[in-house]
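This document opens with one chain alone, in structure tokens, the form predicted alone.
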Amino acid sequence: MIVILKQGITPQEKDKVRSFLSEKGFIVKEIVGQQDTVLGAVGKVSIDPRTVELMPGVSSVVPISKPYKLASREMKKEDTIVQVGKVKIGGNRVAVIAGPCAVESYDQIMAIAESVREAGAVMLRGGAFKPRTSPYAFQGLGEEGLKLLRAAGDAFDMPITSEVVSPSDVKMMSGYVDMFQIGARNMQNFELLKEVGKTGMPVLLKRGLSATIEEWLMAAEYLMASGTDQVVLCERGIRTYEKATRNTLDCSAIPVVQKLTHLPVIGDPSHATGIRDMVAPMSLAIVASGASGVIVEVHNHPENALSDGPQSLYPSQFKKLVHDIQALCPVVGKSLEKIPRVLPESMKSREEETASPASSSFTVAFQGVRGAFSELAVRRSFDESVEVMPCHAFSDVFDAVSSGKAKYGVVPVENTLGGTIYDNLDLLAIHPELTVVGEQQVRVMHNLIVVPGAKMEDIRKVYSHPQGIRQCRAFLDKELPNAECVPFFDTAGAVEYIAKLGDKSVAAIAGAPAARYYGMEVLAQGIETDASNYTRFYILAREENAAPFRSQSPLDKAALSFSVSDEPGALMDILRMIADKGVNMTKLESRPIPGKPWEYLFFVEIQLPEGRERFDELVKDIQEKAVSCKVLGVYASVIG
């Protein structure tokens, strides 16, 4: 049952309810949600719900209909985010786990760990105990393999996961791994599930060879009932009549499971297909299905691999796959999970020990109200622990970061349909103390948002930013031809406004996060005319806060501003310098210089060339030729 507590419940009343349920034989878990705090009570006992409902501080009691109680959406409506070391799996992130099928030697695991870490993997996988179909096949190196895997994880600052096959190995393995892996053959090894669950550690639970979704979730229930709530489900293909692939990858299971459970789901395209050339397209299919990550096998010499060589990617193939996943993430409303690219031996300075945005809570400023697309860019770029500071104007964001009220700021700089946001280029020019430390891209998906219970025929007015109205004109003309379109200062602000009105005859056009935040209902999704609507955001910081953020991703882009003398060919000379250095210029804008009529500041974005020396030489050359020149930032083109 789910015991929904009153908002004003006292600690004493809560303890009394918890003690009562525990004494009756229930396993009790407290879940704090966005709206309510609940106690989940599961067990073999049965009592009259009214007995609990009459206790002080209890709002209501709701029975759980699903056989899997702790894993169900009825128990917990919000997504669970599983923490494995520095890595988080779930929510709006996509985590990439990679490594060899089996640990074979020190040199092998070190080489693979280095290559997958550099390419963008955030966790290292590797088998030490290998359950094989044939008793004569390589069975793994056992505890020695775990030692090598642990050494590689520590060397390249990645948490590790490995499969456990015997209940007797659980205690020993818990000293090496950060996450247990339960393989498909052991999904219903209930004694193993109980032992692993007792550790309370994160668990990656693979779907059985022929398991139904309910059987899969019941296996997760065994883990959770035994003591862990950190469970990641893994779809790895099921056995069907098809022989062309190793298994049949059931991508349709991913959205189904996400409706049934709050646990994150990832996919294993390597075991699903068994064919190297199919791993990349199936990885993208898994992400497109809404999964929170993929676990991929990579080997530096797959032709010589002792286990599953034909399905293991070469490091170069894996690197391309991560880039493709990163490009796909904004389309499905997610971002690629990243951890700081800092090796342990270089983590001893005070700056780097306190550096990672994911390890501490701080404030990030953005323009707009809560639920705005700018806040979505914040959530894609930073950990959930950050505090957000909504600001009325773009200038307020710059002032907040400059004054130290916010550690970082997020501002839009360009939209694929609307073009450059010139206000923020101008503000960059007058805030020399700030630098660009990262870039985030958000797909702008518009939705028709209404008061809960409203229907299309009820709507008489639609509020949104003028751009939002313009970008959804085809939908409005077809579905709401008689509704009045009312311009509003902000898309999310329009949702806040209709929430206060509580009127079923009004609607707003905005993103889904705004609907969730203000408790409104999405009546129609993706109503924009052009689906290729993306906004590019800059992440800003003072220079002293720049290094921690930049450490998260490889730096591949730079922004500069410069002015030139008023003479023929002055601008061409600068552009020629950029071309002569073999540097690709991706953007060029001119902005008037305040107080200097008909004089302009040129804004340029470039791709960083291989080797930082060439970029430094280019900046020096421009500074010698231009009237003024400033590096606005060196950063990763897409964070996450």
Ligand code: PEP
The other form holds:
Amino acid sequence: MIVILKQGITPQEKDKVRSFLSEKGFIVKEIVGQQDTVLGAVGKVSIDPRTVELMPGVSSVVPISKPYKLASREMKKEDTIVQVGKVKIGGNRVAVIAGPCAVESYDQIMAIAESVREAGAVMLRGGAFKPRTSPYAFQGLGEEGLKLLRAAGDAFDMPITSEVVSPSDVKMMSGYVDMFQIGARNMQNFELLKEVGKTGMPVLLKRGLSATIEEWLMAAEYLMASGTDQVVLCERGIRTYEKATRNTLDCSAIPVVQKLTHLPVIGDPSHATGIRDMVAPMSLAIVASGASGVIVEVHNHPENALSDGPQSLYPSQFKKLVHDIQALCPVVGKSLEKIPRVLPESMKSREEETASPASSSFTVAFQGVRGAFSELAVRRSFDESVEVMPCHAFSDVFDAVSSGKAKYGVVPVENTLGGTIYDNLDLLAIHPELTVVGEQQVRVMHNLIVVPGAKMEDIRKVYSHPQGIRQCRAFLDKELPNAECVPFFDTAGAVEYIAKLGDKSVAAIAGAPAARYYGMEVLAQGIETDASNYTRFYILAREENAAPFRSQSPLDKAALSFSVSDEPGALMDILRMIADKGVNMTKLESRPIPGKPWEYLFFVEIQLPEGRERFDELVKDIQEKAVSCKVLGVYASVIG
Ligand code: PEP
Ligand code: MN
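Can you give me the structure for the form predicted together with the ligand, which would complement the form predicted alone we have just seen?
Expanding to the full complex; the earlier chain stays at the top.
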């Protein structure tokens, strides 16, 4: 059962409720949610819920209807984010785990670890105890394999996961791995589950070959009841009558599981298909299904692999796959989980000593009210734990970062349908103390949002930003031809407004986070006419706070501004310099210079060429020729 506590419960009252439940034989877990704090009580005992409901500080008691209790969404509404070393799995992230089926040798695991890390994997896998169908097949290197896997994980700064097959190995393995893997064949090995659960460590729980979703969640419940709340589920294909693939990838299990449990779910396309060529498309299908990551087998010489060679990707194929996953992420509202790049010893500097942008306890400013698309861009770029500072105007965001009230600011610069947001380019020009440290993309998916319980036929008025209304015109004309559209200063602000009105005849058009934030209901999803609607944001900082961002991902873009003299071909000369250096220009804008009628400042974005020297030379050349030239930022194009 779930014991919902009153907001003002005293620590003494809470202790009393807790001890009462423990004495009755329940396992008690406290869960602090965004809205409520609850005590989850599970166990074999049953008591009259009213005895608890009447205790001081208790608001209500709700029974859990599912057989799995700790794992159920009823117990915890928010997504669980499992932390494995520096890596987080769950929430808005897609984590890529990769490595060979089995650890075979020092050279093999080192080579694979290096290539998967370079390509963007955040965790290393590798079997040391292999549960093989044939007793004559390679069974793994055992503890020696774990030592090699640990060494590779440490060398390339990745947490590691490996399968545990026997309860008697749990203690030994806990000294090597960061996350246990329970294989499909052992999903219902309850003694193993209990032993692994007792360690309290993260566990990757594969779905059994013929397990129903409920059986799979019951296995997670075993782990949780034994002592860990760090469980990641993994869909890895189930046994069906189909022979074309090794197993049948059950993508539909992913959204089903997400409804039933708060635990993150990832997918394993390698064991699901058993065929190398199908691993990449099925990885994308897994991400498109809403999973929090993939675990993929990669081998440097798959043809010589001691196990699962035919399904292992070549490192180059894996690299391409991570690129494709990254491109898909904004479509599903997620970003690729990244950990700071490993810097060669010689380059280690202040960068690593400075707090990572992912760490907590700093403030990030954005324009708009809570739930705005800009807040979504903040959440994608930083950890959930950062403080957000909603600002009234774009200029307030710049001022907040400039004055140090916020460490970072996030502002939109371009929308695929609406074009450039000039205000922010102009503000950048008058804030030379700020620099662009990153870029983030958000897919703008509009929703019709209403007061809970309202129906389509109730709606008389629709509030939204004029852009929101314009972008949903076809839907409005078809579904709500008689509703009055009322322009509002901001999409999320419109949701806040209808929440205040509490009137079923009004609706708002905005993003889903705004509906969640203000407790409203989404009546229709994805109502924008053109689905290729993305907004690109700049992440701004003062120079002294730029370093941690620069160590996050390879830097691949730069933004510059310059002005030229008023003579024939002056702009052409600069553009030719860019072209002659073989540098690809991705954006060009011109803006009037305040106080200098008919003079213009040009903004350019370029793809950073390989090797920084070419870029530095280009800047020097432009500075010599132009009237003014400033580097606005050198950054990674999408911060995951
Ligand atoms: C593995 O990950 O190497 C493995 C054996 O997977 P599964 O348990 O899903 O078959
Ligand atoms: Mn395998």
